[in-house]
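First, one chain by itself: the form predicted on its own, in structure tokens.
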Amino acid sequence: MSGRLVVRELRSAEEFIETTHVSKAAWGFAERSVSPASDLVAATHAGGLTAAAFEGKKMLGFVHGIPRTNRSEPCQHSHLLAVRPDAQGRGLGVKLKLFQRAWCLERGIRLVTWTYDPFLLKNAKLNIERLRATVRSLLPDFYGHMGGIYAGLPTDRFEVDWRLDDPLVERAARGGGPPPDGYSDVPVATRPGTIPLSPRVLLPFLADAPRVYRTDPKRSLAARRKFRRLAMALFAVGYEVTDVTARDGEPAYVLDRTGDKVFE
């Protein structure tokens, strides 16, 4: 690949097309699966966003966002977020997530909101940890039955908020990291009768997703729902996700507790 790499919108029906070829790609979803272009066209038309990186002519990721109007400020929801497999690490999830942030800053939008499957760790770590958003409930199912990686699996997501303009988040967005790592002396939730009376707990999940879907897919759908029971468990007594770490050689989140709920 040569030439520069510029994220910008979409002009033409043909980089529309690109992104289904972008999505299958990345997801090792079949065609049935993929949003068709004409969906992200009409989206666009309608006030969303589709943003892509380029280098030279080859588009190497997009970003896909549509107005949400079911919170009480504007919203926009993140639908898509795709990045070709030999064009990932090179941190273009991040660059095309700051140019959503700076278009929707530009019309007054100061919230966005995407799901993805609490999991997948390298999403865990772009979403939370580098882009500094927050979580504070899971859509068990979410989309229903899915091929690709998800066959056989509920498709359960985490729903993040990002508040674009939380200073936490523009520090972030100008390439501060995150705060030191101190969660050594937090306790883990394992049941969720029995959340710790504590400020602030870890949550652990499986490790080596996506591939142990493929390889145990016994041991990821009993850690699927384990792990359903716990966050809801969390969330319902004002917990939020805000961090993610390790504990014991597999990834956890880092929940604090906020708000005036009441332990039962």
Ligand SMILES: CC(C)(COP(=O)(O)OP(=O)(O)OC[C@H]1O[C@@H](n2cnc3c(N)ncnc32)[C@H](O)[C@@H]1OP(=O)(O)O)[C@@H](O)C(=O)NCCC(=O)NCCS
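Numbering follows the first chain given and starts at 1. We call the rigid core whatever largest set of C-alpha positions still superposes within 1.5 Å between the two forms. Quick caveat: nothing in here was measured; it's all calculated off a predicted structure. What changes on going to the form predicted together with this ligand:
Fitting the two forms on the rigid core leaves the C-alpha of R71 displaced by at least 2 angstroms between these two forms.
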Given for the second form:
Amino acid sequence: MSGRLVVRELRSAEEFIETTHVSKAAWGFAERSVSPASDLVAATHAGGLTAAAFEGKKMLGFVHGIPRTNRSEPCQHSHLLAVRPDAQGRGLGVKLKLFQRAWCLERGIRLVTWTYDPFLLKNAKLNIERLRATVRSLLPDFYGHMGGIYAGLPTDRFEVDWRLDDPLVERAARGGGPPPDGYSDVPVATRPGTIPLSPRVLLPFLADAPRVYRTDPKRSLAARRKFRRLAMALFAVGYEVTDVTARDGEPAYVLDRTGDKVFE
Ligand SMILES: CC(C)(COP(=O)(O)OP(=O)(O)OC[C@H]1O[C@@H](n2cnc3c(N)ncnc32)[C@H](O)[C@@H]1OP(=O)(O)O)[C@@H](O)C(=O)NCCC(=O)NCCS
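Could you switch over to the form predicted together with this ligand, since the one displayed so far is the form predicted on its own?
In what comes next, the whole complex appears, and the chain from above leads the way.
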């Protein structure tokens, strides 16, 4: 690849159409239906954001958010973030999210929300560890049935709150690393009825998704159900996800007992 990397808002109908090709490449055709360019144009016209990373003329990835309010506070719901597979792992996902953060702050928007599959470790690391977003709710079967790797699996999603002016988020945006991992003594939540009496708990999740979705749908479904029950029980009593770690070879979320939810 050649040319200078630029992240900017989209300027033409052709560029909006190009987002559908990036989406298809990022998610895989059969695994996810793709949002039509016309929906992105309309949502952008109505106050949303569609921005992309270009190398020369080639669109490598894009981010798309739609206007939202929380009571009277203006916020943005980030509906899509996608990077072409051959451009992944080069920091473009982070660059696009930081562009979105700056764009929102310039317009007085201090909260961005989005959803993701909590079993995807890469997304968890990007959202929680790198961007320092938090999670206070799980939306059960949010999108209903999806084909491809999700066939037969409820589309449970974590809803992310990205408080753009939170000091930890500001530090992360400047490239400040996460605090050192000191979670070896933190108890693990295993059953909804027996949540440890601790201000901090670990919530393990299925390793190696989405490969296991393909190879072992039965185990994936059982893991999904167990995780949903536990996560919802923890959120109901005021825990929030603040970090990602590993315990006994399994990935795990770190949850701290905090207080009120951002959204009610
Ligand atoms: C998720 C996605 C947008 C990330 O884009 P990307 O350009 O590859 O991400 P980056 O290179 O900026 O990496 C961002 C962070 O993700 C994590 N990450 C990246 N690759 C990883 C990997 N292979 N394993 C674990 N974590 C990984 C790291 O925390 C990384 O931050 P760091 O480099 O500072 O450590 C991209 O993989 C994608 O398009 N996936 C398919 C669509 C999707 O899931 N969209 C997001 C929905 S929430």
